[in-house]
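One chain follows as structure tokens, the form predicted alone.
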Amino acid sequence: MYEKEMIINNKTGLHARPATDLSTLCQAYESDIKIRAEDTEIDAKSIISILSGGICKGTKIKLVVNGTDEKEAGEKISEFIENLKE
């Protein structure tokens, strides 16, 4: 299992475009990919789930990846989230 805590620094959080890009990236991996924010668990492969999560700037999240390609997926998704700029 790959786990990493991060803080969303993108000024608009995970709104439409970053949410779309994130879900597309996550769909490329076989592993189960979740984002935990406060009391919410978000399916990172679902744009609807990401948008419904209401993740805004300053939100502390935990990325949890579990599966056959978890290390590669976790590293690439973490890098994507950490480099979000808008």
Contents of the next structure:
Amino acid sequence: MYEKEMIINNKTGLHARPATDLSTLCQAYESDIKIRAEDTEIDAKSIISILSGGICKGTKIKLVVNGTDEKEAGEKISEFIENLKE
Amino acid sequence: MELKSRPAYILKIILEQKKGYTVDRIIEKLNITKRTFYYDIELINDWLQSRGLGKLEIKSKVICVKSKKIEMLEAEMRKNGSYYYSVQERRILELLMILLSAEVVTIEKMQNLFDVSKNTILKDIKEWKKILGNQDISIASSIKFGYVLQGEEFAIRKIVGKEIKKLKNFQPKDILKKWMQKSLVTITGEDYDYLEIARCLIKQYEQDENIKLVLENEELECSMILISWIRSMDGYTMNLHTEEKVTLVETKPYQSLKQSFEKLKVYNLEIPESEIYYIATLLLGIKVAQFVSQDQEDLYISNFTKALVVNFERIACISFDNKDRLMTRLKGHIRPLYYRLKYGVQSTNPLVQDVMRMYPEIYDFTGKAVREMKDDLAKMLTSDEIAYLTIYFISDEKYQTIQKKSSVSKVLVLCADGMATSTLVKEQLKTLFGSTADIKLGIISEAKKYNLDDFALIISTGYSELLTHRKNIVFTNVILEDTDKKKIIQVMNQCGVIGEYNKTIQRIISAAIRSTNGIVDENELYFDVLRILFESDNRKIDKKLNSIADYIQNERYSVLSAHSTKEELLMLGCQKAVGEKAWKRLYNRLCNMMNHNKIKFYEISQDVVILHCPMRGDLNVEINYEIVVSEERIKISEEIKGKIFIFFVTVDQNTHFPVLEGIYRYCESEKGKSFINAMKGVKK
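Next up, can you give the form predicted in complex with its partner chain of this protein, since the form predicted alone came first?
Everything in the complex follows now, all chains and molecules, and the chain you saw is the first one.
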């Protein structure tokens, strides 16, 4: 299992456009990918789930990836979230 | 001094055209008056002069820029950000502004936005009122609310979608996005990227179904989704028919959207249920003709239903006693059928094979009635849907016994041994069923060569694997015993062969048992009564009529001489079809119907027309037909013209169906087509 804690830095958090891009990225991997924030667990492959997750700037999240390509997926997705500018 | 909007646009296009632009061309392109044009030229020259950039010159009606600093002028114009809206763009945006603006829309606001005069705006609104008035949509205005649109929401959104599609340039599309965003922020109190949320909805649906939607214009669909939110949260919701909702509820887009909207409540997007249906229709696309309003859609469905019923009457040579009742019931089916086809939702009919087997004539007439319609909806009907429609025509109680009278007569007797055994079984069956039964003999080992579905009943004196699981099989002894007769009755009832007769016969048997002291042989009595009922119905059909092929081969048709009139055609047809005693009554009836354009006819193929000759209630008239061939095309009315006329006589609502079906099948066969071509003088 791959796990990593991060803090969301971009202005709009995980809304709209970042949500679309993030879910598209996650779908490229076989592994099960979840984002945990406070009491919520979000399926990162579902755009609407990310959108409705209410993850805004400053939220502490934990990325959890489980599957055959978990290392590669986890690293790429973490990099994506950490580099979010929008 | 700043050069704005139209004058800036005029200068830009003149600069682009190195050879200059004609005055007339500019006036035509901008749809302005000469006075306005020259006023703008004055403005442009003032501006050019103030910057020392030259001037505009008109020579031989061609206008061009005279300047020693062209490059500087071009750079200055590139910096100029004002956008000139074409007349079309301006008008579309005015409509959208009225529909979507979060603020009160006034003439002043529109003037400022588009930098045009009050008169121009008023002229535009007048144009819109004319166009929208055709769809019962009005533009109302008041001091408090400004301009508002009033009318059926379905029609409003249809028009708005059509107009948005016409916006091609970035600037007007961008303004629209800003308006929609501002409206939603005002309504929800939250500044989210709503256009992006709409895109996410579509992408989520694609994810859920693992598909890539081929939307004609994704931007347009997203805009329509936002408009749906704005309008519905403002109180203007789409109200779809219940049947349409029932169809949509089963679709994948609806189910995906329902789930998504539950989650999107965090964005204060409280979307009414009815809008979810509407948005589902956007994702499904529309597969049949589009209508501008629900009233139009309703009218289409009503007209379709009526046309189907009228066509069925013409093709089946009948007149429904209670047409209104049938149409009401049929419409209740056709409306959901229309919505299923509209959204490409497939429906299968588990009864289709049974319907085709038990009611082949009515199924065929229904199919022909549908094909006669030639519209988009009719073309999309599958055999399953046609079978459903057939059930409505069958459900008129008079039809429940018909098919049984014809195919019930087809019985196959299979024996293991030689012909003697088969003949013995046949004789016993003839005693039971009477002369109406058409009994074929065969050998069990050769059962494969028969099309077993063609027979109402198969009697076999021996076992065969091929026959075991058939519904219409009865295994009997060579000498039919009571148990065999009971089995035959049971199977005939299960296969629907006896139909409504069964109830009548049971009642007669019960009455006989009650009224006699002795023993009633129920099986014998059952067959006795069945035989009487079959024979009394088949009395109406002359055995000669059962083969049109023989009729043609024996040249029993009539040939009309050259230069004959339509009256002579009708006279000959009537005389031959109903004989000396009745022909005048039929002739007068047809002439009367002809004068009122009420003759029922059906064009089987080019120049081959069947004319319905109703003789219901006329004593001593039997079902019959007469074919009259004319050397020249005869025109009975605007719609009825041909060279081969089949005068088809009916005496009630159904007993003629087998004969009529025989005629249709013959005309569709190779032999029939050869005959028709020969009669039309076309050599094969």
